[in-house]
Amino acid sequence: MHHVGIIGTGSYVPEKVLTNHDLEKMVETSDKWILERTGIRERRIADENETNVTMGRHALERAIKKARIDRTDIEMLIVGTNTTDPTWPSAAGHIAQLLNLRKNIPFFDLQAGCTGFNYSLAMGEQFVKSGQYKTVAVVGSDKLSAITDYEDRNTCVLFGDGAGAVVLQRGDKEGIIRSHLGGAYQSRLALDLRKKGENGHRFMWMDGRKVYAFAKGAMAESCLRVLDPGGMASKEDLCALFNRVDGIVPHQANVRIIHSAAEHLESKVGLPDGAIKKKMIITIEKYGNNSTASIPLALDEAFQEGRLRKGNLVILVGFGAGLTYGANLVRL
């Protein structure tokens, strides 16, 4: 079997802002009333011309840069979305040419909710692991604000647009460690869309409370199975695990839904208050929540501020919709 690293990173996010303070023209809501229960003071909006092929399309470009390789190199592309638009042909396909990728790649989407990164991350790892390619892109990329309903302010507050990619390669170094993905399709219609007017538009749709308690203990489990993946190692042997995690990036659905995600873990496994929150890398505040692109557009970030750098070992855990939730431990 094979090493698989994470060889570049890179995000794009609209130029629009949509802030809090926009959205009280809007809705009946507040800054400070969302601001407390969400982390989010604003989020970035896609023009009409933006879709998630074009900003998939700019954050895989970005990452094939900083990754030093040529497109051509790229030997399959996977694509984490939610809101293709038309739904077929895939986002992915579009994407490859637009970059102009070599030619006869195979390319597909993956519909995973919020989680579409971690289980494109998980798929792209196997193909390479196995020696089938040496190569392999991983996009997440998503438009929310094409199915957020702006006169619902339980859930328009919280969505924004935008994409992340990472280049996957065979190498001799440590990578991707572990994955763990797992779901209660039992509880999928927690989040969903549902039809409202005469026309037909499909919206998402959110049970909060439900998604909320199924979050925190999904992400909390998802963290402690890449480290200790038959469960069975002591309270001791789990702090020691834990304090050699140099970062967690979460998906930034709720900085609530975070810090509580945190402060199970800590419970669990006996670590002292505020020893995983601080791990955590959030950007919640300046980009809400845009499903698939959060993780690598915050995995970018934090490398481009210096909070993360080659070498460090990070979580990488999401939740989403179907429900949905998975992990991957990388050594960057």
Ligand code: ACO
Contents of the next structure:
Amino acid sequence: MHHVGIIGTGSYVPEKVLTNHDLEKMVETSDKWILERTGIRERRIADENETNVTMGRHALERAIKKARIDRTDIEMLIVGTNTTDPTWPSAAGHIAQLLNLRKNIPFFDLQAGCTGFNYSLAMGEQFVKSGQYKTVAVVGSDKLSAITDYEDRNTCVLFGDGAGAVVLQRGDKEGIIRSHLGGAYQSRLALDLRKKGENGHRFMWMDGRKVYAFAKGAMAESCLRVLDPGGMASKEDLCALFNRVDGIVPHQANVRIIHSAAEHLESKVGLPDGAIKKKMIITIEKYGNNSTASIPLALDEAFQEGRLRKGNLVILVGFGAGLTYGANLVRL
Ligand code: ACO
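The form predicted in complex with acetyl coenzyme *A is what I need now, so please give it after the form predicted alone.
Next comes the full complex, this chain leading.
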């Protein structure tokens, strides 16, 4: 088996900012409610010409630049996304064409809700680990504003748009160590698309409380499974494993979900209050939940701001529509 390193990260968000105060004028809500219940102050919204393709293209272009590779070095492109419109052909093919990637490479979209980036990364990891490809690009890009009902206060305050990308390459040092993927298809209708109005446009609908309850347990489980895949470690060993983790990049859905997952882990493992919470990288205040973009975007920002550095041990952990969940343990 080969080592798989993340050799470049990139991200992109649209210019337009939608603040909580803007939302106060659109639905019955308040800046105070949104901030207290979700941790979000503002989110970015794509304009009519921006799509998951155009945002994903910018993010990947930046990741390629940081990786210092030529775009023709990429041998496979995986795009985690939920908002390709029309759903076929894929966003991946369009991004490959816009970036003029090498001809004849495989490319595809992977739909797994907001966990799409974790799933896509795990997929890319396998192709490089097995030796089949040396360099694989993974993108998470979503335009959730296209399926958000701006008359529904239960959902419209949460979501935004954006993209993130990483370049994976075979190397001689430890990189992506392990991934864990999970799902709960029995709860698939907790996050759904429902028709509204005469034109039958389909908007996101969710059972917020159900998703919330699922998310904290699922994220905690995935963090444990990447550190202790066999589930045999003692509490003492688990504490030592978590103490070695420098940062956790969670899906940015709700700051309370992130904190609940951290508290759940702290009590399960027996670590003091705040020991895991302080490792959480949080960007939700500025971007809200931008689905598959949220983890690679937060990772890229944490790198740029020096919060995470080369050599750090990091867990990327998410959950989303499906319902799905998953994590990747990575030495940066
Ligand atoms: N402003 C003011 N009041 C609101 C708003 C709002 N924007 N939205 C809901 N409320 C009201 C509700 O109507 C409810 O009123 P009621 O008691 O009179 O019925 C009240 O606030 C409390 O509602 P709760 O559901 O208890 O609020 P909660 O604290 O659980 O927060 C939230 C709601 C933020 C939606 C939370 O449940 C959550 O984050 N759930 C997870 C959602 C999520 O992450 N979804 C995305 C998954 S990822 C993907 O794949 C897209």
